[in-house]
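The chain below stands alone and is given in structure tokens; this is the form predicted alone.
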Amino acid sequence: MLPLTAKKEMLKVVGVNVYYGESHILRDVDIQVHPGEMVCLIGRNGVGKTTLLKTIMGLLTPRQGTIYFRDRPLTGISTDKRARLGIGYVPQGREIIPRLTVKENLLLGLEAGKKKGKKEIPSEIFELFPDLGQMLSRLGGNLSGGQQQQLAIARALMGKPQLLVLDEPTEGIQPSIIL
């Protein structure tokens, strides 16, 4: 039985080792994220921050170690299924679909959610990112870098994730939006 003060981890990374070819990038990484916590990985370029996030999302496979989401091992679970379990991801570089409109990009975010059916953009998205509401018919590729970043974050939020993984979330966004 857990002590009353202990919280179960939402995300737990245990002894993860990741390689690119024979280059050992992540060495015995352990990390825990509890519900309601905000955790930041800080370090210089090339130390493995993006590699860890890609591994959590299933884009890279660790040679050793295990990743758990809500006590469930994620080994062998594809990226799309991890999203359906409740993990939202905004990669570095945004990766919005430039030939789709803002609305179409946002609606793609619903595919990650567990519930199917209603294809509406919640008003909360436009409360967080008011500019997007005025650009619904604009192609994603025609947005500024900061607007594309807002779109990428909004798209990840559309699936109502329990855990949101953001790689370089403020890249390209004007300071007044970040505050």
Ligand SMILES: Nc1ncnc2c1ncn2[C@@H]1O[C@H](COP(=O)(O)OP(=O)(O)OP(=O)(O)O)[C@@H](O)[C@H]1O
The other form holds:
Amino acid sequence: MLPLTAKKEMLKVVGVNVYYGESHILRDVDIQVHPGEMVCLIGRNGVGKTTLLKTIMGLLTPRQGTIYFRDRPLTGISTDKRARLGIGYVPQGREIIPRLTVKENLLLGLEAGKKKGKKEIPSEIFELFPDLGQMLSRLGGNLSGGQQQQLAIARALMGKPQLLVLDEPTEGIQPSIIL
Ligand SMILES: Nc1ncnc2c1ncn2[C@@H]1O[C@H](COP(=O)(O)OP(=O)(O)OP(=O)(O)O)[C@@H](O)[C@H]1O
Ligand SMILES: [Mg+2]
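Coords for the form predicted in complex with the ligand, given the form predicted alone:
Every component of the complex follows; first up is the chain already shown.
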């Protein structure tokens, strides 16, 4: 058995370089995330946090470097396939669907899940985000900013991801939910 310190990485970013046109944004970035770990990426505005997370999700392609998820290189793998492999993503700015109800937005999260099962919302979602249970039939676009953020995180959890990638997850959320 491996000692705890040698636990296999869940996510490994190796020597990643990303450009927008000729603007070199990420330079030789290495990151490792082990199972059970919570890793926070902190930096000033415009430093490249969102760029890195988009690259992990396959929304941007690195010019150099490789990203591994559970030892599997993700090169050439589409964003939706990455989601089905078990990577949940909450983008900066939430991107919930405003004209769908809260319930419909949540059920959309099942599409990223590995197995197709019953189309229902597990009770843990409402334990984590009690407000959402009270507003299932409301349109997503009519929720407050913080409520939309809760909905976006809940939707990502619906797919039961092994790895959850959150971009500015606490933006607009009240401290009692953050903790
Ligand atoms: N689509 C784009 N085209 C060109 N440049 C971009 C694009 N998106 C971001 N950038 C630039 O890349 C750099 C990194 O942006 P990024 O959004 O990754 O920063 P961030 O660390 O997430 O910032 P914030 O804390 O404000 O969210 C910035 O200088 C930004 O202006
Ligand atoms: Mg950002």
